[in-house]
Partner chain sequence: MKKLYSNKLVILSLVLPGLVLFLFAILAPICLSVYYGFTDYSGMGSYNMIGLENYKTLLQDPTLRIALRNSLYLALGFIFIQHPLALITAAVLDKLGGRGENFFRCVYFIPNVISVAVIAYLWKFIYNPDFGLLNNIIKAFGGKGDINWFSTDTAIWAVLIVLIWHGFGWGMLIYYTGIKNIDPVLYEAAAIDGANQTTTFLKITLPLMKPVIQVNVTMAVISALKQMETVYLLTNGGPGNSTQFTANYLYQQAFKAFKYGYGNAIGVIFIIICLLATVILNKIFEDREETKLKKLEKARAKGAAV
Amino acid sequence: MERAGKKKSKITKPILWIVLIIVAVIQIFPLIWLLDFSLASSNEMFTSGLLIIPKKIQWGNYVKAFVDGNFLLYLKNSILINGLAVVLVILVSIMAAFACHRMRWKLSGTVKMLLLMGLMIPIHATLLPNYKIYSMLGLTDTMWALLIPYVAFSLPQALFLMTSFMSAIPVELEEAAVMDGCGIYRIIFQIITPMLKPSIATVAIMTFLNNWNEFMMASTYLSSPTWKTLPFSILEFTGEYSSNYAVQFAVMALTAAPAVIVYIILNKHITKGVAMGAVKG
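For the sequence I just pasted, show me its structure by itself in the form predicted alone.
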């Protein structure tokens, strides 16, 4: 029996590796395709093959994308808006998780359910009503037009993870803190929050990645370049009758680079946090 089991494992392991390699190549191919086309000239774009072998590598596409695409301004806006969204989502989700999971009040379960129902609402389903509300309040073409929906639609997932992690923290710690005279905010931010580091890291990374490349809301609510985010750089090279496709691919590569780098560096925190949250939940 043992020999049969070893033979099976010897056969299944190579098959498993082959399947995983094929899946990895399929997942990575869009990035390879993007980089390949970004280093070609616009005349070489229209090819029958999946990839292009450029006659000459066009590094100038990236220079043009960086200089003529308002890249630094849009990058600054993306970092500012996404950074504020991450901070607000973490703060609100910690306090909401504590209020709904630890504090005893009649509507705690109802409020938690209503907040988690946000997981079922697509972010772009609220484009029109949000636009009418922002127009009435004078919030269109401001940072708040993006910040409010980014925080609102990231909060349900963050609340789910925070609640799952918070359930593993002993209640006795809070009771001892109350006996020592700690107030509610001191309990949350000095006792509970340091124990939520894995979930905080996961929430921060997932909020950043989910909102980084968002374009539909940004294009609906923003009209002037003041608060436009990084995906708008692509439109700088789109004309009425023709477009510079090679530079557009370069812009897309530059736009995707921060998210890809963050994911590669912090991938362990994402998978670990989600897995731990699921088990504890």
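Between two forms, the rigid core is defined as the largest C-alpha subset superposing within 1.5 Å. This one's a predicted model, so the numbers in the text were calculated from it and none came from an experiment. Numbering follows the first chain given and starts at 1. What changes on going to the form predicted together with its partner chain:
- For Asn70, a C-alpha deviation below 2 angstroms is recorded between these two forms after rigid-core alignment.
- When the rigid core is held fixed, the Cα atom of Phe215 travels less than 2 angstroms between these two forms.
- Pro225: CA moves less than 2 Å between these two forms after rigid-core fitting.
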Contents of the next structure:
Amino acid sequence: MERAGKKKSKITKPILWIVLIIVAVIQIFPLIWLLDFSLASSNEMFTSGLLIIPKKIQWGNYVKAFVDGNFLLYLKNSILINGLAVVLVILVSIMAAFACHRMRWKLSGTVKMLLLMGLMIPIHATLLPNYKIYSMLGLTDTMWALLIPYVAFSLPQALFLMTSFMSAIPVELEEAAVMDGCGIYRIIFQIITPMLKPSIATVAIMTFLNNWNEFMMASTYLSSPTWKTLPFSILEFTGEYSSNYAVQFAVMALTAAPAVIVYIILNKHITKGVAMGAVKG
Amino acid sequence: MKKLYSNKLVILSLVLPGLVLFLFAILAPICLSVYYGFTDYSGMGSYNMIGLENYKTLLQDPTLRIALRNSLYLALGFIFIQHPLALITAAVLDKLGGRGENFFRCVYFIPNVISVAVIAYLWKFIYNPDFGLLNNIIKAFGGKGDINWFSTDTAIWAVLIVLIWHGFGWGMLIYYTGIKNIDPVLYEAAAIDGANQTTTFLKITLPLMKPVIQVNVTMAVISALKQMETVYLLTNGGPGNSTQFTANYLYQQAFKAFKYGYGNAIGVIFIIICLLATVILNKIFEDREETKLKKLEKARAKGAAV
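I would like to compare: after the form predicted alone, may I see the structure of the form predicted together with its partner chain?
Following is the full complex, with the preceding chain placed first.
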């Protein structure tokens, strides 16, 4: 019996590998193609081969992309805005989750429902009215025009995750803290928050992933480069270098790089976080 | 304790930031959309209240129908192409074990961390008729390889392929997590009974994955409705309106055609459609779960009676 089982797995293993490799090639080959073309010169692209072996590796494409794509400025903006959004989402969601889940008041259920409603509202339907609101308040072209909607639309899922984790924390802990004369704020930030670490990580990853690549709101609410985020490196570039394909490939590879590198380094944590967020959300 | 936990002022201070964000970034814009939906506002200058005129036009608008049809195509593509492939890949991956498993899991998810902007422009090049990857692949297999992928007839399929490709890793990961949560004892039992891998997949993995599949299907339909960014960059709804999606259409109407009022009316309808879709899908799946539970209970009651 056991021997038969082993024999079977010996035959099936290669089939498993073949299936998985085919899927991997489909998922990753376009990116390899991108990388390959970004190192060639534009003239070399018109071949019928799948990949090019560049005569001379054109690092110059990347230099152009780096300088003319405003790469550093946009990267800094992306990191700053997304970082702030993550911190705010975590803070606001923990506070709201505690109030709705632990504190005793009549409207707790209603308020929680209201805050979760955001999950069902399509972001892009708010583009038109929000543009109006932000221009009336003079918020267009400021960081707030991105920060406010990023936090607001990440909040419902964060709140959902926080409440489901909070319900697993025993109330006795808080009771002891109250006996010792702890106030609510200290209970939240010194006792509850440290225990929510896994869900905080999940919320941080989901918020970052959702907003890092966002550009629809950015391109609607921003017009000057001051606060533009990373996707703009590409959007602006394609107009400017419309005939220089190689440089366009380089700017695409460069823009994708930070997220891919961070993902490869942290891939275990990120997959765990995404899986947790998706299953609970 | 009780006093401390029902202090109104403290509660208010805790929920206020969240509520203000909700009011300011979600509720206020929706109300404003409803208001502008009743006007003929162009985006500049003065405007008139025109009642339900926008909504009447909307009912006759062929582009909205195309947009909704495209969402339906996309949802079907997700459900019948992307998800089965993702589920099977997840099941195969689960069997691999060791370093290979982690490696493939990591690789499959990489397209998901890349910006839609990069993905859209990359695929524009892949579809490029002169040096695009796709035509070159067709040439390598002996075909002619001079297909214009963004012609009126094929453009929607070109868009669907990109979206199905881009979201694959996400779906795979969720199915993979679901499969990992299945009790391995069940597989051992199946192996002892001499079940082969296909039967194990069909009789154990698939039924136990039902809740995960249901969640995934709901999310697929909703994201098919909400699709905008990829289409906006890839084709911007063209050629003609053949690849139009609702969100892209309302954006175009407001900012390109200068029918801000009409765009907002589309927005209102768009929100209603998304809400309805969410509620209906949840109802369908909930009801099934409930009837199943009832059946189980009945069976148990019968068993107890016997």
